[in-house]
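There is one chain below, alone, in structure tokens, taken in the form predicted alone.
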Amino acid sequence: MEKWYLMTAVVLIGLTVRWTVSLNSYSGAGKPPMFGDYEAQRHWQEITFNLPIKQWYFNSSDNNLQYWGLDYPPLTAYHSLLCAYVAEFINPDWIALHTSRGYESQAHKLFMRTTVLIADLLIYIPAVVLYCCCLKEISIKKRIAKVLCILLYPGLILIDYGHFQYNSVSLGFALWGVLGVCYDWDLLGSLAFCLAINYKQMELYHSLPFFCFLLGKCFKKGLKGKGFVLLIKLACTVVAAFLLCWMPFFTEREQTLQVLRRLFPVDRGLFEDKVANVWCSFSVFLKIKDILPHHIQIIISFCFTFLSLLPACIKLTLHPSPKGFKFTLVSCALSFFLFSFQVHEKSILLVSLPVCLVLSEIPFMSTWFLLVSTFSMLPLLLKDELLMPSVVTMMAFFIACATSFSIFEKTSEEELQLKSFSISVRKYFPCFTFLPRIILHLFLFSVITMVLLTLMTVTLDPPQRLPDLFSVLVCFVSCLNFLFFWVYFNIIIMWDSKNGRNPKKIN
């Protein structure tokens, strides 16, 4: 009984932090004519409520796609419509066609913030609690501590409750999907993940690990018997889920094509704004967007992304296990973030979710990554006037992880899950015993760099010739960190001989 009291207290702490952050500014507050993501979400409610469904994704006099046109899958549109019905009941002016553009008031802000909180309470938070409660290999106190740390992850809180988005919906569905396939509820897991993709197309970052894990299960059961039956059931589940979500847009071929064009706007370019991936960082030295033709950029990014995630996916298909699945989710999402086409800075949240799931397995490295992921969005957070919430939530998260998991005591080769790799290297270099010390020094250097860059960005004015200097430095430093983590997680995956034979199952 005490466990549930503690769990309730932890959830209430998470909700309190969320609501406190929501009292701050949001994206584009008081900044016409485009405002920001807050206005985008409000505008989608206006469009879905006032226009027929066939006009949602098309440019018209009532739906100017240049002004925050709908560019997410149908499930996001349905969610906007649901919120719009509630908004219309409270105050029709909030979603009045044309006249509500740029609407801002304290009452409307309260309504919008509440919709995020309700979505969190219904989808994301229950998935986090259930996932942690099912981890039988750690103690009850550690499970409760893990819930606290995941709910205090600053990146998601700052973007959803500060900047303003509904990332907890797609991430929550994805987490329900992880629970399903790890529990051997494969059809329910597949359904949940299909809902995640149909809410935000960026969930494709997680699609290959789901596909490879389930395909590996089918191979393991035998494709001439139970495995083939499972494969057919999974295919039917996926097709049925997509048909239900997309049915209104399958009536005409042009409808379907227009939605796809809006979901995958390849004309926008290789990357958006200042993002901590390889292409944005490399453009400091070589302006790829100006030198290479558009189609060559697409081909190069596809090749790099595919090749970078291929080894982990092959390993997962051949040796499917819950542990391997979670680590492959991290590796593949990070490959997409670093190398794929048209990446946003907020897409790092798709990597952060699976890193949160392995927080108890590798607490030191997970905490470090989650801090860097939040820091990588610093230019966006400063633009939204969220410096103080960012500093406070990052410190709270770090203290929670450090005290709950004693992260500085978990830096041995075994705790970092690098023992197999180190043994392999020592066959050729017997003196290779200093890896944990190197990682600890890299962590200290990384934290000091993040603190110094934050102070410089806040207190100093950049040179007139280089107005984006500090933003570029934040992205470049974060990208170097992410490349290091990409190597690290792939080493764990490729050198983990237990993946296929002795998995730590979720019970």
Given for the second form:
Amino acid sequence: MEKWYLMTAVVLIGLTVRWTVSLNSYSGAGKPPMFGDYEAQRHWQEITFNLPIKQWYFNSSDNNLQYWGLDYPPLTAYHSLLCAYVAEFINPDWIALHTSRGYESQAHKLFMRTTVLIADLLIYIPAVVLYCCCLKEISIKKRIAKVLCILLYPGLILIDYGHFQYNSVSLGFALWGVLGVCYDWDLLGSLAFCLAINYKQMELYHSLPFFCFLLGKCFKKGLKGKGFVLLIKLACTVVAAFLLCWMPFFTEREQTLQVLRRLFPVDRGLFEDKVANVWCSFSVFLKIKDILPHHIQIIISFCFTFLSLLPACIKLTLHPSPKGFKFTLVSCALSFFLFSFQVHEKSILLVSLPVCLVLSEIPFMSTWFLLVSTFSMLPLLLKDELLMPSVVTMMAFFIACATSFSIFEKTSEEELQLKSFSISVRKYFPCFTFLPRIILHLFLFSVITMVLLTLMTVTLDPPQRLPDLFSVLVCFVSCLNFLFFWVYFNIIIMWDSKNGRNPKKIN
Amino acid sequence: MAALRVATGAGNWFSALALGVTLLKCLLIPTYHSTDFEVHRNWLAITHSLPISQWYYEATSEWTLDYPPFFAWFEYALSHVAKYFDQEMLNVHNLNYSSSRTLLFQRFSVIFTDALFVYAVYECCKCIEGKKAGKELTEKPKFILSVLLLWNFGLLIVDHIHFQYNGFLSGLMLLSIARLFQKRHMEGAFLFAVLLHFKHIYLYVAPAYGIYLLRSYCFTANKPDGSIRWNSFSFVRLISLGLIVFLVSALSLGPFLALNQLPQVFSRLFPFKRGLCHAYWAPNFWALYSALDKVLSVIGLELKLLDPNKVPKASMTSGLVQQFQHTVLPSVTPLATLICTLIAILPSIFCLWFKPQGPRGFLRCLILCALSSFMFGWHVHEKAILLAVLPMSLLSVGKAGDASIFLILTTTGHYSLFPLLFTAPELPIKILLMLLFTIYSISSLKTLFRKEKPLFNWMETFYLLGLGPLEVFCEFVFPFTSWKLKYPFIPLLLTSVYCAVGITYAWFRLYVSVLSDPPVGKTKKQ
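Please give the corresponding structure for the form predicted in complex with the partner chain, as opposed to the form predicted alone shown earlier.
Full assembly next; the chain just shown is listed first.
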């Protein structure tokens, strides 16, 4: 590739922005007794390093599960162990059992930030670069621009390098999975995706599209011949990957069950804090959390999630295509985020990743969505004192997208991928030609509300009776946006006629 | 909506580049800042709370006001914004005060005044004719030039991490150069006069301005062979130029003349009491000279040619000693450096006078002046290399030879700035930004001149690649060796000597190219 130097420059810009954001504060900095996610990660290093593997997920005098107990799958635990060995080499105080609790220092922060950068550099960034390089349908310049935009996506940067988490690992594995599956290295793809699930159980949001796409591929090849072989191979790969990751916990039944209980804490309630999903927004009017009994909440959320993702998944199984796959990833993840049980605000990153992938197909809508997704985490970011980097990275991301894809010139029906939808509506309402204009106005309206709400949250004190007024408003507004996007993405999937034979209306 | 479209359209790459780098500067706000931060805070306090008559006498802090009056007025103006951020920073006795609001204000003052730099770059891109190249945007000389200037590594780390106001000062210089290119000589002269009264380090390049304006502006015509036509001298032009310079100087120094304080002002501006080299040797001729002295003294001690009792104990790199005696070679006096500098500048000035080549020739002379004074000046800071690097960017997109010199000069010059940032959190930033700038500048210029012969010969390639191992050794290997305690100065010494070689080489090559250029007529196009 002759333009390799531009690609290098783009990756270096991404890395620089990541590191400069990491100079800022992290979650729970100097806030005893619980601190935040930063302390959680450090605590896991302490636990995995000092305790035998059998005790990692069990409550004991050495492992108080109430204090940031391990609640991620084994791969996260192994990663923590690996980091702990490095930490032990540099300064054993950082991970000493009991005494290191709440340890904070400049050197330790530097170490923790470096671990994130290295993980990112090894897993997520190569996946992004490779994914964009493999895109055949766009020019080299556009590919480089796409890498820039994906790497500058503020949500992931702020959560990983500001708030402190290792989302780039799980998202990176998922991206490797997408890459593999889209380019017919199905086994590698499914292996990578298994690793993603085993790093963070939240990756299950993506599992249905993967399952449907691969199943669809098998169907397409004929279930009696090659398709069946592929299916068996895939099943073996998945089982083997899981066995490998879970080996130490499969020795005893109780171990496995305990890990599962830690991973899926069904007794923790419908949602936590303020999340921009349907349930949290709906609680503004009706406190479902308090009214309905626990098991009903679970059933309702399950039904809603299932119904909302069903159409897209069926369509994908029947007409598997890489493009449909990516859009289904978006809509399924969004369905999970909006309707499922126990959602965190950070889970929106799982939707953002596939949206990043379709950035060049629908630049305008993707940019909009990615801005809203970052905005929806505003209360969290403000709590971590990340206002400045948030605003700056969001502006940088917007400028990068707007300049490299000239998004405002791509708002015709064709470019919004709404052509076939509009045509079929026009059969009934011939004057239905104003959709792009409406969408443009909605965009303006949405951006203005986001800016105003940000300004209000930062400058005004909420009234005493409603201390959470602004964060609830942020979630509510974001939720409305997300519902709109959910409808939009489902329309695209349903009316996508390039690969299906005749566009049919399911919902 | 329309405004948004204009602001973000694909054609408007310049604003995207400028906004992008501005946002990067905002991200650099929480990074380490040096004592220069306190220097400028102190100047804010001095100019805000004291009468003019006290500005150049105040000495509560060790960081006394040692820039010319316009800069003092600039700080005065800033202080009137600063009071809305944090009144406390304007107290002269509040030494080392750095609340988060102070930090925010000072950092933003640098970022905002950089607007002038952005405008100057915009003007420069309009008037610099680069090599005609491909249609693609990223291969256009204007695009490359604006990246090289706007995203300049040196400016980013010196201004926005280390903390100084070089951005808008360089902006003034570039703008005055652009005006000369646009044949708006009076404006150019005015801007440069103003610049001189902002920061007197620009005196180094004043000869280039003086000679160029005299030769190519006051003399309105040349003979056909390019030599001077004496009867074309225009007194009106000379007088108006003189008037501009006089008025600007009067405005700046007048109040202090009225207060009878000029000697005090000048003693602050030119402190010759400092040593030959800064604590960290700027990579110039004297670094090589001192290194040679050190080597000779070590050899001398080994061979018992020198008496160990006579060798001064204080080593030059320890950073504590301001006055320093060379052991073997003769010690250098300020006068000697002044003479060396003048001798080094003279040929380029002669060239400008006898072989006038329009604004391009002026630009070359200006760069040579800046580089020569960097090479031989007294107490040169490593940051002064920016004075040559930025104007050199303008030349780099024109000819392959200039591009090659530019790349060697910039890469070594920028690398020599590394010791400015010695804190661990900033280590990745400086390495990443340096890689970003170096890879981009080398590759884009290579693409621009791909049809001509390669930009580097094997020796230059080898030298530039050597910077990598040097960095690895200095920052990753050396701290873990046992020499760290015994010879703590080795990394700085190596860096400065290694870079001095490159900069001397670039200076030499530029001189050769200027002196050997075909005279007038053939190359004169402007």
